[in-house]
Every structure is written in C-alpha cells, then in structure tokens.
Amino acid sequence: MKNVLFVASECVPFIKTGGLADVVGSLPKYFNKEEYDVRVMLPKYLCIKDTLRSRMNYITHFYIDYNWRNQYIGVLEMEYDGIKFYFIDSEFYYGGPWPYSNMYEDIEKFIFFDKACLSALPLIGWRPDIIHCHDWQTGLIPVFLNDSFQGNPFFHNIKTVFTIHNLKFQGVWDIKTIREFANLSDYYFTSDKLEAYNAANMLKGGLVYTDRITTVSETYAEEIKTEFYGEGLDGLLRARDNQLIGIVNGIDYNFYDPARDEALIVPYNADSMLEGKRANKIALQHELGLEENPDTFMIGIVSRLTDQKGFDLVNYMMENICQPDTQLVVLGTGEYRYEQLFRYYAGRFPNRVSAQIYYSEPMSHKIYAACDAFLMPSLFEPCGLSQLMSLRYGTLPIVRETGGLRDTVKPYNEYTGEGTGFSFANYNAHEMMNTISYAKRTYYHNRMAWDTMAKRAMEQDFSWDTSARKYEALYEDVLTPPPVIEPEETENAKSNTEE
C-alpha cells in the first residue's frame, strides 16, 4: 500500500473559492484503494459549515515556536465519502470569515500551515510516502523537508509532487518577512532557490525542491515554459522540463450527471437529450424572465468575471452578441465593471439577457442543462472545469484554444462532422465573435449536425478515472529508485567508448 497525502488550502465540501477545491476534494476518491491510501490535510477554517465542523474528531494538539510566539496547533480528523481528512486547527490564523485575506496575512498563515502540517505528521499514526502539494500556499513544504525536518528519521525518503493550478498566483513577498516567518537561512534566498526579482517566492521554492511538478493540462504544461504564460518562472520550468508533466483535470461524474441532477426540471441522458434540454431551457427562461422559446439560441456563462476569463473581448462585442435571435445567461461575480456590464445589458434587453451576479451551484447546473452553447474565451486557462461540465450536459463550448480548453474541446469540422464544440486561436474580439456567429449559424441551419455533436459531447469521458490512472503512474515513477549502475557496467561502457 502506498500512502499519499494531499495538502491544500481548500477542498470541497469544506471550503471552496475556485477549481483547486474541486480537484482536491474529488481526485482522491478515484485512486485504486487496494494500492493507494490517499488522504487530505487542510486548515480548519472557522468559516467551514458547522454541520461539517461538528463531525471532526480531535486527535492531538501541540505547540511550535512561530513568529515570536508559542503557537497552538490542533489536529482533527474526519472521514467523508470514504476519504480521511485531517484539519490543522489554529483559531489565531483560521478564525476569520474567509479563507483568504490580504497577501501579508496569507503569507504568514500559510507558512505556518506548511510547518504545522509537517509537524503534525509524526503524531497522527500514519506516514505518507508522497506529499502532494497544491499551489503556492503549500510551497514551503518541499523546502522544509530539505531543511529543518531533514534531521528527523520520520521524514527520510518522503517524496513530494507539486501541482500548479494557476501559475499567476505565487505567494510573493519581501525576503526579510518570509525568511523570518519560515526561519530559513540566507542560503535559500538566492536566484536559484526562493529569490525572484528581488522578492521571496513561495511557489518557486516548492518548484525548486519538489521531486516532480504537475500542472492541470498538457497544453498548459507547454505554455508555462514560454515567456508569455510563464509569469516570470518560465526559465525554471524549462530547466525542470524532465520533471514536469501535464495531467488534465476531471470532474465528478456522479455530481455532474444530467440523468440524476436534482437541480433540473427534467433529468436526461444522451438518448433523451433533445427533449430534456428543451424542457430545461423553457424552465430557465421562465425562471429568469426571458422570452420563452425553446428554439432560441441560448449562450451560457458561469465564471469569475475577470480579464483572465476573456471578458474584455465580451465587453467589446456585447452589442453583436445581444441580437434578437440570441439569449445570454450570465452567472458569477468579479470585477465591478463586468458586473455592471451585464447588469446594463440585462436592463436594456430583459427578454434576452439575464445577469445573475452571484454564485449558486444549483443555478449553474440549470444553465449547463438549458443552454445550447457555453462561452469561455479565456486569455489563459490552466485547465478549466466549466467546459467539462458543459460537455457533460450536452452544451457545446465556444472557447479560445489555450491550456486545458485546447486539450478538452475538439473544434467542429463541418466537412467531416467531427468535433465537440467551437474554438478560435487568437485573443481577438472579432475572431471570438466570428466563432460565436459560426456556432449560431450551425445551430439554426444545420441542426442535425449540432444535435449529433451535442450527443457526442455528452459521451466524452472527462471523469477523474482517467486522470487518477495518470497520477498513479506518476507516483510509481516517483517512488521507483533510480537504477544502480554496477562498476563492471561502467568499465565496459568506458572501454566501448574508447574503442
């Protein structure tokens, strides 16, 4: 049995602000349980629902010296959906109403978290063979294993895997502050370790000292080795190319299942898709006050409303998108200017634009089920989950060819009939609009091809099963010792070379 510990700052169902939580909460369930014991460790935030907090069981507590204080650390555990979760308790650091705050406070509390996680391991009666770290909040775990924890025999030969979910977020602060919080020597704050552009970078530390690096799609793994996508770390990632692999994310097919989704008026599968989507579209139009016409081309957006997600392109083309033969349904929050953009057009065209400026899981499922197309024109997208959900519900994605969007959406070819959506290559508003128009023409004038493609989209397999097998292969590789070269082999190789 191989033991793997996921360490992360968030995880469904306990706390979620983004796709990281979905990955950490879903992926462990899909490993082969006869070969892998995968567990998860995260902070015990006060903002976790009481119904979940009440099920946590106390294991132990201890104190460590941190930031000039003798700091309390509690360790709790619970089992959820067959997975064991550990929680690091410190009301001083995790007692706020949100998991994250300003960067200065986050730097302090996640350095504490990294140290607390490692300090707790010898006390919980279970030793991981691999610690799988996720994003910058866990960046110092590989560094600490190389430094202050190296002298403890418990930690000998524990390997690490580090997953980049979004390279843009790196945990950067001044060197003095991070050095003092982490209690690391000046040795670690050079340009080949934690220092980057005259600051200390927690993510960089993790990438330098981990045994393997993964990211959440094959294309993104290649993109981040370039200057445009590399966020200042492309040189390091090129240097570690042999230890870098892209494994596309999946989604929980039990949770995102249109045949059993309680949020839908009419559940459906690939065979009953046409009737099911038609009924759900009428229901959503009625609920949102849109014109009730099941034949109107409906585009959905479920997203953070930020530049990264391509909303500057959408802003430029809203007049063209909001045509009488098109309905647009938006769900999400983000930058004020984009929230106001959609509110304005919803007020101007109430029969065909709906702006739901909040987030609701049931509403997102209704949008995936009711819409014909799903717009996702991201500037960059490490993997993306929304396009996988829309495929699952037979809603064809319209995406830019970047990161995981390129890996998961096959563009429609009208000559062969192949494809699972529509895509455009350049980050250009007119190119996006041309692709939307092409999708709309296909919907209205070649409905048989559209319906065939929608059924094909539902039949795609982006469940976690495929990804879990790839992670298992990666873990096997990490735990396999390098081959020992016998002296005779070395001498033979030398003599052959001389000949």
Contents of the next structure:
Amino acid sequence: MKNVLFVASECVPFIKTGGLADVVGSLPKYFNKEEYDVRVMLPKYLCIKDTLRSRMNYITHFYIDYNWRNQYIGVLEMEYDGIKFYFIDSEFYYGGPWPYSNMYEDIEKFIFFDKACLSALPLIGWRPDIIHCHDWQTGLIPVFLNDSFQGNPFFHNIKTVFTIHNLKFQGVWDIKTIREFANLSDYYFTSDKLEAYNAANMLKGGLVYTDRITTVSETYAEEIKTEFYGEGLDGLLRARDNQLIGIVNGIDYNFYDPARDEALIVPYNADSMLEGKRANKIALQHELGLEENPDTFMIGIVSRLTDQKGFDLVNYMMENICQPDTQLVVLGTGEYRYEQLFRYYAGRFPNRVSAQIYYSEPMSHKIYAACDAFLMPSLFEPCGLSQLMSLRYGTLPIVRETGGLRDTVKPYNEYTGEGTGFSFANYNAHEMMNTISYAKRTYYHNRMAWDTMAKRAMEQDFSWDTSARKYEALYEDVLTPPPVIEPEETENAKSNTEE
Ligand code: ADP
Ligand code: GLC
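Starting from the form predicted on its own shown above, please give the structure in the form predicted together with adenosine-5'-diphosphate.
Every chain and every other molecule in the complex is listed next, the one we just looked at coming first.
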C-alpha cells in the first residue's frame, strides 16, 4: 500500500472558490484503493459549514513558535465519501469569513499551514510516502522537507509531487518577510531557489524542491515553458522539463450527472436530452424572467469574472452578442467592472440577458443543463472544468484554443460532422464573435448537426478514470529508486585481477 497525502487550501465539499477545490475533492476517490491510501489535509476554516465542522473529530494538538508567537495547532479528522480528511485548526489564522484575504495575510497563514501540516504528520499515526502539493499555498512544503524537517528520520525519503493549477498565482512577497515567517536561512533566497525578480516566491520554492511537477493539461504543460504563459517562471519550467508532465483534469461524474441531478427540474440522459434540455431551458427562463421560448439560442457563462477568462473580449462584443435571437445567462462574481457590465446589459435587455452575480452550486447546474452553448474565451486556461461540465450536460462549449480548453473541446467540422464544440485560436474579439455567430448559425440552420454534437458531447468521458491512472504511474515512478549503476570494469582493472 502506498500512502499519499494531498495538501491544499480548498476542497469540496468543505470550501470552494474555484476548480482547485473540485479537483482536490474528487481525484482522491478515483485511485485504486487496493494500492493507494490517499488522504487530504486542509485548513479548518471557520467558514466551513457547521454541518461539516461538527462531524470533525479531535485527534491532537501542539504548539509551534511562529512569527513571534507561540501558536496553538489542533488536528482533526473526518471521513467523507470514503476519504480520510485531516484539518489543521488555528482560529487565529483560519477564522475569517472567506479562505483568502489580502496577499500579505495569506502568505503568513499559508507558510504557517505548510509548517503545521509537516509538524502534525508524526502525530497522526500515518506516514505518507508522497506529499502531493497543490498550488502556491503549499509551496514551502518541499522546501521545509529539504530543510528543518530533515533532522527527523520520520521525514527521510518522503517524496513530493507538485501540481500547478494556475501559474498566475505564486505567493510573492519581499524576501525579508518570507524569510522571517519561514525561518529559513539566507541560503534559500538566491535566484536558483526562492528568489525571483528581487522578491521571495513560494511557488518557485515548491517547483525547485519538489521531485515531480504536474499541471492540469498537456497543452498548459507546454505553454508554461514559453514566455507568454510562463508568468516569469518559464525558464525554471524549461529547466525542469524532464520532471514536468501535464495530466488533464476530470470531473466527478457522479456529482455532475444530468440523469441524477437534484438541481434540475427534469433530469435527462443522452437519449432523453432533447426533451430534457428543453424543459430545463423553459424552467430557467421562467425563473430568471427571460422570454420563455425553448427555441431561442441560449449562451451560458459560469465563471470567476476575471481577465483570465477572456471577459475583455466579451466586454468588447456585448452589443453583438446580445442580439434579439440570443439569450445570455451569466453566473459569476469577481472584478467589479465585469459584474457591472453584465448588470448593465441585464437592465437594458431584461428579456434576453440575465446577470446572476453571486455564487450558487444549484444555479450553476441549472445553467449547464438549460443552455445550448457555453462561452469560455479564456486568455489562458490551465484546464478548465466548466467546459467539461457543459459537455456532460450536452451544452456545446465555445472556447479559445488554449490550455485544457484546447485538449478537451473538439471543434465542429461541418464537412465531417465531427466535434463537440466551437473554438478559435487568437485572443481577438472579432475571432471570438465570428465563432459565436458560426455556432448560432449552426444551431438555427443545422439543428441536426447541433443535436448530434450535443449527444456526442454527453457521451465523452472526462471522468477521472484515465487521469487517475496517470497519477498512479507518476507516483510509481517517483517512488522507484534510481537504478544503481555499477562502474563498468575497465580493461585495466580486469587485467589487474587476472594477474
Ligand atoms: P477556475 O478554477 O479557474 O475558476 P474552472 O473551470 O477550473 O475554473 O472551475 C470553476 C469551478 O467553479 C466550476 O466548478 C464552476 O462551476 C464553478 N463556479 C465558478 N463560478 C461559480 C459561481 N458563481 N457559482 C457556482 N459555481 C461557480
Ligand atoms: C485553476 C485553473 C483552472 C483549472 C483548475 C483546477 O483554477 O484556473 O483552469 O481547471 O485550477 O485544476
């Protein structure tokens, strides 16, 4: 049995702000249980729902010196859906209304988290062979493992795997501050280790010290080695190319299942898709006050409203998108200017634009089910899960060909009928608009091709089965000791022994 510990800052069903939580909450369930014991360690945020917090059981507590204070750390555990979760309790750090705050505070609390996780391990009666870190919040775990924790034999030979979910976020602050929080010597703050562009960089520390690096699609694994997508770390990623692979994300096919989805007014499968989607569309139009017409082309957006997701292109083209023959339903929160953009158009065209500026899991499912197309013109997209959810619900994604979007959406070919969506290559508003118009023409004038594609989209397999096998192979590889190469006997040595 190989023991693997996932460490992350968010995870469904406890706490979610984006796709990271979906991945950390679903992937552990898909490993071969005969061979892998995969557990998860998270902060015990006070903003986790009471119903979940009340099911956590206290295991132990201890104190560490951190940032001039002696800090209490509690460790709790809980089994959920067959997976064991550990929680690091510190009301001082995780008592806020949201998992993240400003960068300075986040740096302080996640360096604390990294230290607390490692300190807790010898006390929980379970030793991981691999610690699988996710994103910058866990960046110092491989560094600490190389440093102060080496003194304890418990940690010898624990390997690390580091998954980049989004290279944009790196946990960067001035060297003095991070050095003091981390209590690391000057040795670590040079350009081949944690220093980058005159600052200290937690993600870089993780990427330098981890045994293997993964990211969440094959295309993104290539893109981040280029200057455009590399966010200043492309040189390091090129240098570590031999230890870097892309493994595309899956989604939880049990949770995102239109045939059993309690959020839907009418559940449906690939055979009942046409009637099912029609009924869900009318129900959503009714609920949101849009004109009730099942034949109107409906585009959905469920997203963090940030630049990453391509909203400056959408902004530029809103007049053209919001034509009388189109409905647009947006669910999202984020940058104020984008929230206002959608509110403005919803006010102007109440019959055909709906701006739902909040976070709601059930509403997201209703949108994935009711819409005909799903718009995701990202500037960059490490993987993207929303397009996978759309495919699962028979809603055709309109995407830019980048990262995971390129790897998971096959563009429509009107000559062969192939495809599961629509895509464009350049980050250009007109290219996006042409693609939306092409999708709309196909919907209105070649419905048979559209419906065939929607059925095909539902039949794609983006469950975790294939990708979990790839992670298992990676774990196998990282745990296999390098072969011992015996020095070849030289002619001289041979003749010496013969004499
Ligand atoms: P990212 O992690 O970059 O935000 P992903 O596509 O990987 O993008 O994952 C986004 C996840 O967050 C999906 O599960 C999506 O349904 C969900 N999501 C985003 N915004 C909202 C919202 N306002 N309400 C409900 N779910 C949302
Ligand atoms: C990040 C990325 C997104 C990816 C998710 C899960 O939030 O922005 O593309 O799907 O992580 O890996």
